[in-house]
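Have a look below at one chain only, the form predicted alone, in C-alpha coordinates format.
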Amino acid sequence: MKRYRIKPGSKVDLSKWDPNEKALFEGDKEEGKKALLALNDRLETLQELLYAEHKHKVLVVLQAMDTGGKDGTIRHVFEGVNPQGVRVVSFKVPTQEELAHDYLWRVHKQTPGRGEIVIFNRSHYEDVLVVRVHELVPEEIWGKRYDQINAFERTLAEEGTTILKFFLHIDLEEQKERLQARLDEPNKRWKFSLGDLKERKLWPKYMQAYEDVLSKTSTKWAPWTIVPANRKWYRNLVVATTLIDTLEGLNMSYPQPEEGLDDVVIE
(Lines of atoms letter the chains of each structure in order from A and count residues from 1; the text may use other names and numbers.)
(Lines give C-alpha, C1' and ligand atoms only; values in the text may rest on other atoms or scores of the structure.)
(Ligands and ions follow the chains in the order given, each with its own letter.)
Protein backbone atom coordinates (compact mmCIF):
# COMPACT_ATOMS: atom_id res chain seq x y z
CA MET A 1 0.00 0.00 0.00
CA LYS A 2 3.03 2.29 0.04
CA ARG A 3 2.21 2.83 -3.63
CA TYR A 4 -0.56 5.21 -2.59
CA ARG A 5 1.14 6.90 0.33
CA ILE A 6 2.33 10.47 -0.13
CA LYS A 7 5.98 10.91 0.74
CA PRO A 8 6.47 13.88 3.10
CA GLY A 9 7.64 16.95 1.25
CA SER A 10 6.55 15.76 -2.19
CA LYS A 11 4.40 17.82 -4.53
CA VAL A 12 1.08 16.22 -5.46
CA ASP A 13 -0.49 16.60 -8.90
CA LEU A 14 -3.85 14.83 -8.78
CA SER A 15 -4.09 14.73 -12.57
CA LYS A 16 -1.36 12.09 -12.44
CA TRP A 17 -3.30 9.85 -10.06
CA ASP A 18 -5.72 7.52 -11.81
CA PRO A 19 -8.94 7.07 -9.77
CA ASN A 20 -9.76 3.97 -11.86
CA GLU A 21 -6.57 2.13 -10.97
CA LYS A 22 -6.77 -1.35 -9.41
CA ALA A 23 -3.14 -2.37 -9.79
CA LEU A 24 -2.86 -4.20 -6.46
CA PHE A 25 -5.67 -6.66 -7.07
CA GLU A 26 -5.86 -8.91 -10.12
CA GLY A 27 -9.42 -10.10 -9.53
CA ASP A 28 -12.74 -8.60 -10.56
CA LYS A 29 -15.45 -6.88 -8.54
CA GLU A 30 -16.99 -10.06 -7.15
CA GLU A 31 -13.61 -11.44 -6.13
CA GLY A 32 -12.80 -8.11 -4.54
CA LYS A 33 -15.97 -8.26 -2.45
CA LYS A 34 -15.07 -11.76 -1.26
CA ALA A 35 -11.58 -10.61 -0.36
CA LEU A 36 -13.08 -7.78 1.70
CA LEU A 37 -15.06 -10.27 3.78
CA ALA A 38 -11.82 -11.92 4.88
CA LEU A 39 -10.38 -8.50 5.67
CA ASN A 40 -13.50 -7.67 7.70
CA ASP A 41 -12.90 -10.74 9.85
CA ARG A 42 -9.26 -9.83 10.40
CA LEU A 43 -10.13 -6.23 11.24
CA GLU A 44 -12.75 -7.39 13.75
CA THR A 45 -10.11 -9.50 15.52
CA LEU A 46 -7.56 -6.68 15.56
CA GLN A 47 -10.10 -4.15 16.78
CA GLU A 48 -11.06 -6.40 19.69
CA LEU A 49 -7.38 -6.79 20.51
CA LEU A 50 -6.87 -3.02 20.38
CA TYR A 51 -9.79 -2.53 22.74
CA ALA A 52 -8.64 -5.25 25.15
CA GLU A 53 -5.02 -4.11 25.30
CA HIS A 54 -6.21 -0.53 25.96
CA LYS A 55 -2.89 0.99 24.99
CA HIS A 56 -3.03 2.39 21.47
CA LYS A 57 -5.30 5.02 19.92
CA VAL A 58 -6.17 5.06 16.22
CA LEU A 59 -7.52 8.00 14.24
CA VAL A 60 -8.79 7.46 10.70
CA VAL A 61 -9.42 10.61 8.63
CA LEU A 62 -11.60 10.34 5.52
CA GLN A 63 -11.73 13.21 3.05
CA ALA A 64 -13.32 13.29 -0.39
CA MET A 65 -15.36 15.35 -2.77
CA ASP A 66 -19.16 14.98 -2.63
CA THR A 67 -20.14 11.37 -3.49
CA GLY A 68 -16.51 10.32 -2.94
CA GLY A 69 -17.61 7.42 -0.75
CA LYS A 70 -16.84 8.32 2.85
CA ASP A 71 -20.07 6.80 4.18
CA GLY A 72 -19.72 3.72 2.00
CA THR A 73 -16.15 3.19 3.12
CA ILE A 74 -17.17 3.30 6.77
CA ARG A 75 -20.11 0.96 6.18
CA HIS A 76 -18.18 -1.69 4.24
CA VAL A 77 -14.69 -1.57 5.75
CA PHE A 78 -15.86 -1.55 9.37
CA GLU A 79 -18.67 -4.05 8.94
CA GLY A 80 -18.73 -6.41 11.90
CA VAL A 81 -16.48 -4.48 14.26
CA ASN A 82 -17.61 -3.98 17.84
CA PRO A 83 -19.24 -0.52 18.06
CA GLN A 84 -18.08 -0.32 21.67
CA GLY A 85 -14.57 0.39 20.45
CA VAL A 86 -15.25 2.31 17.23
CA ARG A 87 -16.72 5.79 16.93
CA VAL A 88 -17.60 7.87 13.86
CA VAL A 89 -17.49 11.67 14.03
CA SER A 90 -18.96 13.89 11.32
CA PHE A 91 -18.01 17.54 11.36
CA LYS A 92 -20.79 19.79 10.12
CA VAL A 93 -21.04 23.58 9.95
CA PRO A 94 -19.56 24.91 13.22
CA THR A 95 -21.97 25.91 15.98
CA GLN A 96 -21.82 29.32 17.62
CA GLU A 97 -20.02 27.79 20.59
CA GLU A 98 -17.46 26.18 18.29
CA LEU A 99 -16.95 29.41 16.36
CA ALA A 100 -16.14 31.14 19.64
CA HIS A 101 -13.04 28.93 19.95
CA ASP A 102 -10.14 28.18 17.64
CA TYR A 103 -10.97 25.87 14.72
CA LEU A 104 -9.19 22.87 16.25
CA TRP A 105 -11.06 23.05 19.57
CA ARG A 106 -14.01 20.95 18.46
CA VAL A 107 -11.68 18.48 16.75
CA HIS A 108 -9.41 17.79 19.70
CA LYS A 109 -12.38 16.82 21.87
CA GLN A 110 -13.26 14.01 19.42
CA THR A 111 -9.86 12.36 19.10
CA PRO A 112 -9.59 8.71 20.23
CA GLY A 113 -8.87 7.46 23.72
CA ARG A 114 -6.86 4.34 24.52
CA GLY A 115 -8.24 1.22 22.88
CA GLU A 116 -10.46 3.20 20.53
CA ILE A 117 -10.69 3.72 16.78
CA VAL A 118 -12.23 7.05 15.80
CA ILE A 119 -13.20 7.77 12.19
CA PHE A 120 -13.47 11.38 11.08
CA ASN A 121 -16.04 11.68 8.26
CA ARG A 122 -14.63 14.98 7.05
CA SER A 123 -12.34 16.66 9.52
CA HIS A 124 -10.24 19.65 10.51
CA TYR A 125 -9.10 19.74 6.87
CA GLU A 126 -12.35 21.44 5.94
CA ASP A 127 -10.71 24.55 7.39
CA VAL A 128 -8.19 24.57 4.53
CA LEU A 129 -10.63 23.23 1.92
CA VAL A 130 -14.17 24.62 2.10
CA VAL A 131 -12.97 27.67 3.99
CA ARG A 132 -10.40 28.34 1.28
CA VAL A 133 -12.55 27.60 -1.77
CA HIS A 134 -15.47 29.69 -0.51
CA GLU A 135 -13.17 32.43 0.78
CA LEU A 136 -14.75 32.33 4.24
CA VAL A 137 -11.54 33.70 5.72
CA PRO A 138 -8.61 35.44 4.01
CA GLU A 139 -5.54 33.53 2.84
CA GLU A 140 -3.41 35.11 5.55
CA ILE A 141 -5.49 33.09 8.02
CA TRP A 142 -6.04 29.74 6.29
CA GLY A 143 -2.50 29.80 4.90
CA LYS A 144 -1.12 29.38 8.44
CA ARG A 145 -3.25 26.36 9.15
CA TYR A 146 -1.14 23.75 7.35
CA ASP A 147 1.67 24.18 9.88
CA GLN A 148 -0.84 24.37 12.72
CA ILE A 149 -2.50 21.12 11.64
CA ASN A 150 0.87 19.40 11.30
CA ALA A 151 1.78 20.50 14.82
CA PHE A 152 -1.60 19.38 16.17
CA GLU A 153 -1.28 15.94 14.59
CA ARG A 154 2.30 15.61 15.77
CA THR A 155 1.15 16.23 19.33
CA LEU A 156 -1.48 13.51 18.96
CA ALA A 157 1.10 11.10 17.53
CA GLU A 158 3.63 11.81 20.27
CA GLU A 159 0.90 11.13 22.82
CA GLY A 160 0.25 7.69 21.35
CA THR A 161 -2.26 8.20 18.53
CA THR A 162 -1.71 6.39 15.24
CA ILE A 163 -3.08 8.58 12.44
CA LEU A 164 -4.20 7.34 9.03
CA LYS A 165 -5.51 9.85 6.50
CA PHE A 166 -7.29 8.78 3.31
CA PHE A 167 -8.23 10.96 0.35
CA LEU A 168 -10.86 9.04 -1.63
CA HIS A 169 -10.03 10.10 -5.17
CA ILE A 170 -12.81 10.10 -7.79
CA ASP A 171 -13.02 12.01 -11.06
CA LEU A 172 -15.60 14.47 -12.32
CA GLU A 173 -17.36 11.93 -14.54
CA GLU A 174 -17.73 9.44 -11.68
CA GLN A 175 -19.22 12.16 -9.50
CA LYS A 176 -21.72 12.94 -12.27
CA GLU A 177 -22.84 9.30 -12.39
CA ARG A 178 -23.19 9.09 -8.62
CA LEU A 179 -25.16 12.32 -8.39
CA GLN A 180 -27.44 11.10 -11.18
CA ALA A 181 -27.95 7.83 -9.30
CA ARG A 182 -29.08 9.78 -6.27
CA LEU A 183 -31.64 11.56 -8.39
CA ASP A 184 -32.85 8.43 -10.18
CA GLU A 185 -33.20 6.11 -7.19
CA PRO A 186 -36.02 7.02 -4.77
CA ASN A 187 -34.23 5.57 -1.76
CA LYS A 188 -31.15 7.71 -2.50
CA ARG A 189 -32.83 10.99 -3.43
CA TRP A 190 -32.74 12.17 0.17
CA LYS A 191 -28.96 12.39 -0.18
CA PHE A 192 -29.16 14.80 -3.12
CA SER A 193 -28.97 18.56 -2.65
CA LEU A 194 -29.03 21.35 -5.19
CA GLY A 195 -26.04 22.68 -3.32
CA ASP A 196 -24.09 19.68 -4.62
CA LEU A 197 -24.34 21.13 -8.12
CA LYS A 198 -22.96 24.46 -6.95
CA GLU A 199 -20.03 22.70 -5.30
CA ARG A 200 -19.45 20.67 -8.46
CA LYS A 201 -18.80 23.86 -10.42
CA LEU A 202 -15.95 24.57 -8.03
CA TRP A 203 -14.19 21.29 -8.81
CA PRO A 204 -10.95 22.89 -10.16
CA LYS A 205 -10.61 25.04 -7.05
CA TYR A 206 -11.17 22.04 -4.81
CA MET A 207 -8.56 20.02 -6.68
CA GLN A 208 -6.03 22.78 -6.19
CA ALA A 209 -6.92 23.00 -2.50
CA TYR A 210 -6.62 19.23 -2.08
CA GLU A 211 -3.26 19.17 -3.84
CA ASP A 212 -1.94 21.69 -1.33
CA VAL A 213 -3.38 19.70 1.59
CA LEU A 214 -1.82 16.47 0.36
CA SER A 215 1.52 18.13 -0.39
CA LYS A 216 1.82 20.17 2.79
CA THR A 217 0.33 17.89 5.44
CA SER A 218 1.51 14.39 4.58
CA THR A 219 4.02 13.81 7.35
CA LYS A 220 5.96 10.91 8.83
CA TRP A 221 3.63 10.90 11.83
CA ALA A 222 0.39 11.42 9.86
CA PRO A 223 0.73 10.34 6.21
CA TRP A 224 -1.87 10.78 3.51
CA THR A 225 -2.95 7.90 1.31
CA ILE A 226 -4.57 8.68 -2.05
CA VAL A 227 -7.13 5.94 -2.65
CA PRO A 228 -8.30 5.23 -6.23
CA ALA A 229 -12.02 5.40 -5.50
CA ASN A 230 -13.94 5.21 -8.79
CA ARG A 231 -14.27 1.48 -8.12
CA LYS A 232 -15.95 1.25 -4.72
CA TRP A 233 -14.85 -2.31 -4.07
CA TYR A 234 -11.21 -1.47 -4.75
CA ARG A 235 -11.45 1.62 -2.57
CA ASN A 236 -12.63 -0.58 0.29
CA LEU A 237 -9.80 -3.06 -0.22
CA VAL A 238 -7.15 -0.33 -0.14
CA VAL A 239 -8.49 1.27 3.04
CA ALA A 240 -9.07 -2.04 4.82
CA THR A 241 -5.64 -3.43 3.91
CA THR A 242 -3.87 -0.24 4.98
CA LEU A 243 -5.69 -0.22 8.29
CA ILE A 244 -5.01 -3.89 8.97
CA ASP A 245 -1.31 -3.57 8.07
CA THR A 246 -1.07 -0.64 10.48
CA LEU A 247 -2.82 -2.43 13.34
CA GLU A 248 -0.68 -5.53 12.88
CA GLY A 249 2.38 -3.30 13.05
CA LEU A 250 1.41 -2.19 16.57
CA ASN A 251 2.41 -5.65 17.88
CA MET A 252 -0.53 -5.80 20.24
CA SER A 253 -1.21 -8.53 22.76
CA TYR A 254 -4.04 -9.41 25.11
CA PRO A 255 -3.58 -8.39 28.77
CA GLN A 256 -2.36 -11.11 31.12
CA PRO A 257 -5.22 -12.67 33.10
CA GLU A 258 -5.13 -12.51 36.85
CA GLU A 259 -3.34 -15.33 38.65
CA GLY A 260 -5.09 -18.41 39.98
CA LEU A 261 -7.67 -18.85 37.27
CA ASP A 262 -6.52 -22.37 36.40
CA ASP A 263 -7.97 -23.64 39.67
CA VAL A 264 -11.30 -21.85 39.36
CA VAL A 265 -14.35 -24.12 39.21
CA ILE A 266 -17.67 -22.57 38.33
CA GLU A 267 -20.50 -24.38 40.09
Given for the second form:
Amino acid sequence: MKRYRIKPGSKVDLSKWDPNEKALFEGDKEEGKKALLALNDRLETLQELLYAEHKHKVLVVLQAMDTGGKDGTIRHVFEGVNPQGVRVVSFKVPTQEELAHDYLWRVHKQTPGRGEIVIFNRSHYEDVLVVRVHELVPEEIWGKRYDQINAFERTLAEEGTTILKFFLHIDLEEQKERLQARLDEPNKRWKFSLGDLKERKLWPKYMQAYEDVLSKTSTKWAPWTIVPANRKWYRNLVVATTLIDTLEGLNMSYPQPEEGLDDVVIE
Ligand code: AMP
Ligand code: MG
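Okay, that is the form predicted alone; can I get the form predicted together with adenosine monophosphate (AMP) now?
The complete assembly is shown below, putting the previous chain first.
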Protein backbone atom coordinates (compact mmCIF):
# COMPACT_ATOMS: atom_id res chain seq x y z
CA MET A 1 0.00 0.00 0.00
CA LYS A 2 3.03 2.25 0.34
CA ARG A 3 2.87 3.07 -3.38
CA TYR A 4 -0.20 5.23 -2.78
CA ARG A 5 1.18 7.06 0.23
CA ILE A 6 2.53 10.56 -0.36
CA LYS A 7 6.03 11.05 0.99
CA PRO A 8 6.24 14.18 3.14
CA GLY A 9 7.56 17.08 1.13
CA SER A 10 7.05 15.54 -2.29
CA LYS A 11 5.28 17.50 -5.00
CA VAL A 12 2.09 15.87 -6.26
CA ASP A 13 1.04 16.11 -9.90
CA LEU A 14 -2.38 14.46 -10.10
CA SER A 15 -2.20 13.99 -13.86
CA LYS A 16 0.47 11.38 -13.13
CA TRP A 17 -1.85 9.38 -10.83
CA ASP A 18 -4.09 7.02 -12.77
CA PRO A 19 -7.57 6.71 -11.21
CA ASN A 20 -8.06 3.43 -13.11
CA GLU A 21 -4.96 1.79 -11.71
CA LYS A 22 -5.42 -1.56 -9.94
CA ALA A 23 -1.90 -2.84 -9.67
CA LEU A 24 -2.17 -4.44 -6.24
CA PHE A 25 -4.97 -6.85 -6.99
CA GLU A 26 -4.85 -9.46 -9.72
CA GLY A 27 -8.50 -10.43 -9.72
CA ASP A 28 -11.60 -8.93 -11.26
CA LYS A 29 -14.53 -7.06 -9.71
CA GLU A 30 -16.25 -10.17 -8.31
CA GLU A 31 -13.05 -11.43 -6.72
CA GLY A 32 -12.37 -7.96 -5.41
CA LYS A 33 -15.75 -7.88 -3.71
CA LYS A 34 -15.07 -11.26 -2.14
CA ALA A 35 -11.68 -10.12 -0.92
CA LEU A 36 -13.36 -7.17 0.76
CA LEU A 37 -15.57 -9.48 2.83
CA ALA A 38 -12.49 -11.02 4.44
CA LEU A 39 -11.13 -7.53 5.13
CA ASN A 40 -14.47 -6.51 6.70
CA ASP A 41 -14.11 -9.40 9.17
CA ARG A 42 -10.54 -8.46 9.98
CA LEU A 43 -11.50 -4.82 10.50
CA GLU A 44 -14.35 -5.84 12.77
CA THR A 45 -11.94 -7.78 14.98
CA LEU A 46 -9.40 -4.97 15.09
CA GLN A 47 -12.05 -2.38 15.89
CA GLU A 48 -13.33 -4.49 18.76
CA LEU A 49 -9.79 -4.71 20.10
CA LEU A 50 -9.30 -0.96 19.75
CA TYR A 51 -12.51 -0.37 21.67
CA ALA A 52 -11.62 -2.88 24.40
CA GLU A 53 -8.08 -1.62 24.86
CA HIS A 54 -9.35 1.97 25.19
CA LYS A 55 -5.97 3.46 24.43
CA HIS A 56 -5.64 4.58 20.83
CA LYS A 57 -7.74 7.10 18.94
CA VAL A 58 -8.12 6.75 15.19
CA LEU A 59 -9.10 9.48 12.75
CA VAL A 60 -9.89 8.65 9.13
CA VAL A 61 -10.25 11.64 6.80
CA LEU A 62 -12.05 11.17 3.48
CA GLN A 63 -11.83 13.80 0.78
CA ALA A 64 -12.96 13.62 -2.85
CA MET A 65 -14.68 15.54 -5.59
CA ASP A 66 -18.48 15.22 -5.78
CA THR A 67 -19.46 11.60 -6.60
CA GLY A 68 -15.93 10.55 -5.66
CA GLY A 69 -17.25 7.80 -3.41
CA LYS A 70 -16.94 9.02 0.17
CA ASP A 71 -20.36 7.68 1.18
CA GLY A 72 -19.83 4.37 -0.61
CA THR A 73 -16.44 3.89 1.01
CA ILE A 74 -17.92 4.38 4.45
CA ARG A 75 -20.76 1.98 3.71
CA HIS A 76 -18.62 -0.80 2.25
CA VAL A 77 -15.35 -0.60 4.17
CA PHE A 78 -16.98 -0.35 7.58
CA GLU A 79 -19.69 -2.90 6.91
CA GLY A 80 -20.03 -5.11 9.94
CA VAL A 81 -18.10 -3.02 12.46
CA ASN A 82 -19.76 -2.39 15.78
CA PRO A 83 -21.43 1.05 15.56
CA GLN A 84 -20.52 1.50 19.20
CA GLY A 85 -17.04 2.89 18.87
CA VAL A 86 -17.25 4.13 15.29
CA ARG A 87 -18.62 7.55 14.44
CA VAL A 88 -19.09 9.31 11.10
CA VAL A 89 -18.96 13.09 10.99
CA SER A 90 -20.02 14.89 7.79
CA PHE A 91 -18.87 18.45 7.37
CA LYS A 92 -21.29 20.65 5.48
CA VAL A 93 -21.39 24.35 4.68
CA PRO A 94 -20.54 25.94 8.04
CA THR A 95 -23.40 27.30 10.15
CA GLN A 96 -23.44 30.88 11.42
CA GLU A 97 -22.16 29.70 14.76
CA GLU A 98 -19.34 27.74 13.14
CA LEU A 99 -18.43 30.71 10.95
CA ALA A 100 -18.20 32.88 14.03
CA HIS A 101 -15.29 30.72 15.21
CA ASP A 102 -11.98 29.69 13.68
CA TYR A 103 -12.28 26.95 11.05
CA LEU A 104 -10.79 24.25 13.29
CA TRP A 105 -13.29 24.80 16.09
CA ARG A 106 -15.99 22.56 14.70
CA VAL A 107 -13.41 19.99 13.71
CA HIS A 108 -11.49 19.68 16.95
CA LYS A 109 -14.56 18.87 19.00
CA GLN A 110 -15.40 15.94 16.71
CA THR A 111 -12.00 14.24 16.94
CA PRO A 112 -11.93 10.69 18.35
CA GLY A 113 -11.63 9.82 22.01
CA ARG A 114 -9.80 6.75 23.30
CA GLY A 115 -10.96 3.51 21.76
CA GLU A 116 -12.86 5.30 19.07
CA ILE A 117 -12.64 5.44 15.26
CA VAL A 118 -14.00 8.64 13.76
CA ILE A 119 -14.50 8.99 10.02
CA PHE A 120 -14.54 12.50 8.62
CA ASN A 121 -16.73 12.74 5.50
CA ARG A 122 -15.10 15.97 4.30
CA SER A 123 -13.06 17.81 6.86
CA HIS A 124 -10.96 20.87 7.70
CA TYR A 125 -9.46 20.41 4.23
CA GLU A 126 -12.59 22.02 2.77
CA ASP A 127 -11.16 25.21 4.24
CA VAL A 128 -8.31 25.09 1.70
CA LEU A 129 -10.39 23.50 -1.10
CA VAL A 130 -13.90 24.90 -1.65
CA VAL A 131 -12.93 27.98 0.35
CA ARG A 132 -9.90 28.58 -1.86
CA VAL A 133 -11.61 27.79 -5.18
CA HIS A 134 -14.52 30.14 -4.40
CA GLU A 135 -12.35 32.71 -2.65
CA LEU A 136 -14.58 32.60 0.42
CA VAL A 137 -11.68 34.11 2.32
CA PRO A 138 -8.65 35.94 0.86
CA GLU A 139 -5.45 34.04 0.02
CA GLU A 140 -3.74 35.85 2.85
CA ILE A 141 -5.96 33.83 5.19
CA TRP A 142 -6.21 30.42 3.49
CA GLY A 143 -2.55 30.46 2.53
CA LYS A 144 -1.59 30.14 6.19
CA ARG A 145 -3.85 27.20 6.79
CA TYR A 146 -1.56 24.44 5.49
CA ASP A 147 0.93 25.09 8.28
CA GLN A 148 -1.89 25.51 10.78
CA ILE A 149 -3.43 22.20 9.75
CA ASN A 150 -0.08 20.42 10.01
CA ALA A 151 0.41 21.84 13.49
CA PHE A 152 -3.14 20.89 14.52
CA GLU A 153 -2.76 17.34 13.27
CA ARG A 154 0.62 17.07 14.92
CA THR A 155 -0.95 18.00 18.23
CA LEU A 156 -3.59 15.32 17.80
CA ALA A 157 -0.93 12.75 16.86
CA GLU A 158 1.32 13.60 19.79
CA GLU A 159 -1.67 13.22 22.07
CA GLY A 160 -2.29 9.70 20.83
CA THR A 161 -4.38 9.99 17.67
CA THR A 162 -3.52 7.91 14.63
CA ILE A 163 -4.46 9.88 11.54
CA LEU A 164 -5.08 8.49 8.05
CA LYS A 165 -6.14 10.70 5.18
CA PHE A 166 -7.54 9.40 1.90
CA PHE A 167 -8.06 11.30 -1.33
CA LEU A 168 -10.45 9.28 -3.49
CA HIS A 169 -9.20 10.05 -6.97
CA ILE A 170 -11.66 9.85 -9.88
CA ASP A 171 -11.44 11.57 -13.25
CA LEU A 172 -13.77 13.98 -15.03
CA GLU A 173 -15.21 11.25 -17.27
CA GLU A 174 -16.04 9.01 -14.31
CA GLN A 175 -17.75 11.91 -12.56
CA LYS A 176 -19.86 12.50 -15.66
CA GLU A 177 -21.05 8.89 -15.59
CA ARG A 178 -21.82 8.99 -11.90
CA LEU A 179 -23.73 12.27 -12.15
CA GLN A 180 -25.66 10.83 -15.09
CA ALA A 181 -26.51 7.76 -13.02
CA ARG A 182 -27.84 10.01 -10.28
CA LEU A 183 -30.12 11.67 -12.82
CA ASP A 184 -31.25 8.43 -14.41
CA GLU A 185 -31.92 6.29 -11.37
CA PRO A 186 -34.94 7.42 -9.35
CA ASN A 187 -33.44 6.16 -6.09
CA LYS A 188 -30.28 8.18 -6.65
CA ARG A 189 -31.87 11.47 -7.67
CA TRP A 190 -31.95 12.78 -4.13
CA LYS A 191 -28.18 12.93 -4.30
CA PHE A 192 -28.13 15.08 -7.41
CA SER A 193 -27.51 18.73 -6.80
CA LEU A 194 -27.46 21.35 -9.55
CA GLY A 195 -24.65 22.92 -7.59
CA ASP A 196 -22.49 19.91 -8.44
CA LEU A 197 -22.56 20.99 -12.10
CA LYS A 198 -21.12 24.37 -11.15
CA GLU A 199 -18.37 22.70 -9.15
CA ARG A 200 -17.66 20.36 -12.07
CA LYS A 201 -16.84 23.36 -14.26
CA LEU A 202 -14.21 24.30 -11.72
CA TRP A 203 -12.49 20.90 -11.93
CA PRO A 204 -9.02 22.24 -12.93
CA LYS A 205 -9.06 24.69 -10.04
CA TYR A 206 -10.03 21.92 -7.64
CA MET A 207 -7.23 19.70 -8.94
CA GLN A 208 -4.76 22.51 -8.33
CA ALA A 209 -6.12 23.00 -4.81
CA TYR A 210 -5.92 19.24 -4.16
CA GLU A 211 -2.36 19.09 -5.45
CA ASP A 212 -1.39 21.76 -2.94
CA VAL A 213 -3.16 19.93 -0.13
CA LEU A 214 -1.45 16.65 -0.99
CA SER A 215 1.95 18.28 -1.44
CA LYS A 216 1.87 20.45 1.67
CA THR A 217 0.01 18.39 4.25
CA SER A 218 1.23 14.83 3.87
CA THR A 219 3.29 14.44 7.01
CA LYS A 220 4.90 11.64 8.96
CA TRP A 221 2.21 12.00 11.60
CA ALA A 222 -0.73 12.37 9.19
CA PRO A 223 0.03 10.99 5.72
CA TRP A 224 -2.17 11.20 2.64
CA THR A 225 -3.03 8.19 0.53
CA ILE A 226 -4.15 8.78 -3.05
CA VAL A 227 -6.71 6.09 -3.81
CA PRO A 228 -7.34 5.14 -7.46
CA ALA A 229 -11.12 5.40 -7.23
CA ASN A 230 -12.67 4.99 -10.67
CA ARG A 231 -13.29 1.37 -9.74
CA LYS A 232 -15.32 1.29 -6.56
CA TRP A 233 -14.29 -2.22 -5.55
CA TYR A 234 -10.59 -1.41 -5.89
CA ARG A 235 -11.04 1.83 -3.96
CA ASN A 236 -12.62 -0.12 -1.11
CA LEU A 237 -9.78 -2.64 -1.07
CA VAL A 238 -7.14 0.08 -0.89
CA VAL A 239 -8.85 1.96 1.94
CA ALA A 240 -9.62 -1.20 3.94
CA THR A 241 -6.13 -2.63 3.56
CA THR A 242 -4.43 0.63 4.50
CA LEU A 243 -6.59 0.92 7.58
CA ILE A 244 -6.03 -2.69 8.62
CA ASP A 245 -2.24 -2.41 8.15
CA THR A 246 -2.24 0.68 10.33
CA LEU A 247 -4.37 -0.86 13.07
CA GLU A 248 -2.19 -3.97 13.09
CA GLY A 249 0.83 -1.73 13.54
CA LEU A 250 -0.60 -0.43 16.83
CA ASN A 251 0.16 -3.78 18.50
CA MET A 252 -3.00 -3.69 20.52
CA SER A 253 -3.99 -6.21 23.18
CA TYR A 254 -7.04 -6.89 25.28
CA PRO A 255 -6.92 -5.36 28.79
CA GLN A 256 -5.62 -7.58 31.59
CA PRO A 257 -8.57 -9.24 33.33
CA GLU A 258 -8.98 -8.84 37.09
CA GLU A 259 -6.89 -11.10 39.32
CA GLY A 260 -8.37 -14.27 40.70
CA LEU A 261 -10.96 -14.97 38.04
CA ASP A 262 -9.84 -18.60 37.65
CA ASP A 263 -11.47 -19.60 40.92
CA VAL A 264 -14.73 -17.80 40.34
CA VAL A 265 -17.86 -19.90 40.64
CA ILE A 266 -21.08 -18.29 39.50
CA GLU A 267 -23.93 -19.48 41.68
P1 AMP B 1 -22.23 16.95 0.63
O2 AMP B 1 -20.95 16.36 1.12
O3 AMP B 1 -22.56 16.54 -0.78
O4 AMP B 1 -23.37 16.76 1.56
O5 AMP B 1 -22.03 18.52 0.50
C6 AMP B 1 -21.53 19.29 1.53
C7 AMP B 1 -21.17 20.65 0.97
O8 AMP B 1 -20.63 21.44 2.02
C9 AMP B 1 -20.12 20.59 -0.12
O10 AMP B 1 -20.52 21.34 -1.22
C11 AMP B 1 -18.91 21.23 0.53
O12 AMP B 1 -18.07 21.89 -0.37
C13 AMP B 1 -19.53 22.16 1.54
N14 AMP B 1 -18.60 22.51 2.61
C15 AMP B 1 -18.05 21.69 3.52
N16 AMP B 1 -17.20 22.35 4.33
C17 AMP B 1 -17.21 23.63 3.91
C18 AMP B 1 -16.54 24.81 4.34
N19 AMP B 1 -15.67 24.79 5.35
N20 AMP B 1 -16.81 25.95 3.69
C21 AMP B 1 -17.69 25.98 2.66
N22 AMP B 1 -18.35 24.91 2.21
C23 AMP B 1 -18.12 23.74 2.83
MG1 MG C 1 -22.87 16.31 -2.76
